[in-house]
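Single chain ahead, by itself, as structure tokens, in the form predicted alone.
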Amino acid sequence: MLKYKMLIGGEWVEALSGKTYRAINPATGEEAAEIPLAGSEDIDRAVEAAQQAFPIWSKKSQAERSDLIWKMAGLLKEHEEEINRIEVLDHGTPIKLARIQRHISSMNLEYAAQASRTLMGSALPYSAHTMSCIQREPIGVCALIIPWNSPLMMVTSKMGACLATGNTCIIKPSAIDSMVTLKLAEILSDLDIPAGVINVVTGPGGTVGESLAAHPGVRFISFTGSSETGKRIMSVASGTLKRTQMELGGKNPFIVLEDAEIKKAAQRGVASSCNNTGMVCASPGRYYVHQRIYDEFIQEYLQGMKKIKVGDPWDEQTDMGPVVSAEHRERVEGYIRSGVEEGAKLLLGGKRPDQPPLDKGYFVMPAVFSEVRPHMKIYCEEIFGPVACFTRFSSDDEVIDMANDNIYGLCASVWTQDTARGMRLVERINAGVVAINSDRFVSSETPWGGFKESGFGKENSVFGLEEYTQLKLLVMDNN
């Protein structure tokens, strides 16, 4: 079994209490690692280390910071196989998906290194005798609270933007899968980064996360996770008026019009619903299919879903691995039961595999429901698992009303061969990211973030970098 320590002030340390917890391999249910269980005194140490490092790191030139972040991306590439192995062990990620996520993670760091070099200031024409300029300055110590569904991509997106703009950070990975973040920090320790610029503390959100949110030395929190947890972090953080950036839940409409290319839309829907075992905030939450093609589309969708291979994450042919934990499997299964009990029609799957070796891990077969109604839990709530929910509609106005009738507003897609009609629809959808004939929303160059209870602020792109800065206006009168 692997044993890890936390990174605080450039040193690999145990929790001061000596307490640890065990990480579980979700594909086998076996213990995989022993990880320190941090307490409030460990958070104090990490904040102090980050505060001491801030003047050193923030005073480095942009070129120096960008160069180091570019080297981080290079180290990720050099250690690809090691990172992939930990990702599979830690999260149950299929190996072919782990490779894609590692590649995206390197791109996140490369983008932050490049884009930050043009970000930090601009001159303003104020008057003939006055010079004024806007400076973007780092905020200070940032807490980066990482979700469990795509830890490597999330930590590189947040850390790259945070460090590129001159801040120091305390990273808190999810207690469910902390290993890949700790391994990343270990790999990056080969670089000449001042001690305390990057700190990693481990433990549950209810203690470690709240300590970071409450700590007066932390000036900014970037959080990705559930809306409920986001609300709690905001409440705790309000005591010190620290800034927050929230990337929260989604129940995303996937709208298929009667003139859509049925095969293409169904294939993309299947891939999206099963990607990372459905544990993706951008996953389709509600399929709205026009009544003229409803039955045809579902049949095409079912054919595609039956081809998805659920299996050992190490198998190159595996499309979908386990969910992340026993607790989360029970949550997903609870939604499946509620769908049946409330009258939706279960067309496929939804059960645990009972044949070795999948009988020992946290596997659940993908489920497909038709005739889902607005009063049902599976219609309203984010499932965060491989469960597809189908509802029919008859008009554009009807489907827009249904799509917007939800507490979330993260992303949405419209599938049609009439681009003008598609544009009219996406302009009426209340979501932060919308697409026509695509569900590929996320890249290093494009902003990601939602409306309503899906949060606020942006990840990725130059807008994501700006989240980690504060504006200062400098005015000089030459009269």
Ligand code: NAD
Given for the second form:
Amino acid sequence: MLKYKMLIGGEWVEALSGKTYRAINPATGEEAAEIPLAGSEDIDRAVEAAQQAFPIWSKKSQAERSDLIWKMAGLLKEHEEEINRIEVLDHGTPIKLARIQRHISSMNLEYAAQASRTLMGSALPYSAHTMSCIQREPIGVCALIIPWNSPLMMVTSKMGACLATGNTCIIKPSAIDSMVTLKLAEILSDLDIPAGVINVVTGPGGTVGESLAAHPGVRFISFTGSSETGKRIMSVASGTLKRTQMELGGKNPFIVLEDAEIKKAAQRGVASSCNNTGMVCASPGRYYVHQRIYDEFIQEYLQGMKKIKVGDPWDEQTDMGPVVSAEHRERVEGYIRSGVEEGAKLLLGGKRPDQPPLDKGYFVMPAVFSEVRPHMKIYCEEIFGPVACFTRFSSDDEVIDMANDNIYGLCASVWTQDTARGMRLVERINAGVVAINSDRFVSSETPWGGFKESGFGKENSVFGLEEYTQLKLLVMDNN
Ligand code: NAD
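Next up, the form predicted together with the ligand. The previous block was the form predicted alone.
And the full complex, kicking off with our chain again.
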């Protein structure tokens, strides 16, 4: 079994209590690694280390910082196989998806290294005798709290922006899959980064995460996770008025109009619902299909879904691996049961595979429900698994009302060959990211982030970099 330590102040350390927990391989249910279980005393030393490193790191020139972050991206490429191995072991990510995620993670770092060199201040000529200008400063010690669903991409996106803008960080991965973040930190220790600039602490959110969120030495929290946890973090962080950025849940409408290219929309829907076993915040949560094409679309969708290969994540042919844990599988299965009990029609899947080798891990076959109605739990709540929920509609106004009638507002897509009509519809959707004929929402260059209970603040892009800075006004009397 692998054994990990945490990174605090440039040292690889056990938890001060000596406690550990076990990471489980979701594809087999077997123990994969032993990980330190941090306590609040470990958070104190991590914050102290990050505070000490802050004046050193923030005073480096932008070129020096960008150069180091660019090299991080290169190290990720060099160590690709090692990283992918851990990703498959820890998360059950199919190997072909792990390669894509590693590639995106390097791009996240490269983007932060490049774009931060162009972040500029500006002069404000507000009177003849006064010169004033705006300067962007780093905030200080940042807590980067990561969910379990795509840890490498999440951590590189946050860490790249945080470090490029001159902050130091304490990264807290999810206790469910901490290994890839610890591996990343180990790989990066080949670089000449001052001790304490990057710290990684491991353990459950309720204790370790909360100590971090409450710590007065932490000045900014970038959080990705559930809306419920986001609210808890905001309340804990309010004690010291920390700034926060919240990337939370979603229940994203996927709207298919009667003139859509049915085949293309169905293919993209299937791929999106099965990507990372449906454990993606941008996954389609509610399919709305115009009643005129409803049956035809569902038939096309089912055909596509039947081609999805659920299997061993090491198999190059596998499209979909297990869900991340036994607990999460029970949660997803609970939703499937509630869909059936509340009267939705289960057209496909939803069962555990019972043939070896898939009978050991946390697999669940992708499920498709039709006739899903607004009063049902599967219609309203985020499932975060491979479960597609179909509802029919008959007019543009009706579908927009239904799409907006949810606590979340992360992203949405409209599928139509009439782009002007598509544009009119997406403009009326209350979500942070909207698309016509596309479900490819996320890239290093584009801002990602939701409205309503999907959170606030942006990840990626120049706007994502700006989150990690504070504006200072400098005024000079030149009379
Ligand atoms: P989660 O909220 O359970 O945990 C996220 C992180 O927060 C973990 O590191 C966890 O240990 C920590 N945490 C938990 N309780 C805490 C507390 N009280 N104080 C501080 N930290 C705490 O979420 P999850 O189950 O890991 O991830 C799934 C959720 O993340 C889904 O709701 C999904 O939509 C959301 N998500 C959103 C985005 C986005 O960009 N909007 C991206 C990915 C995932």
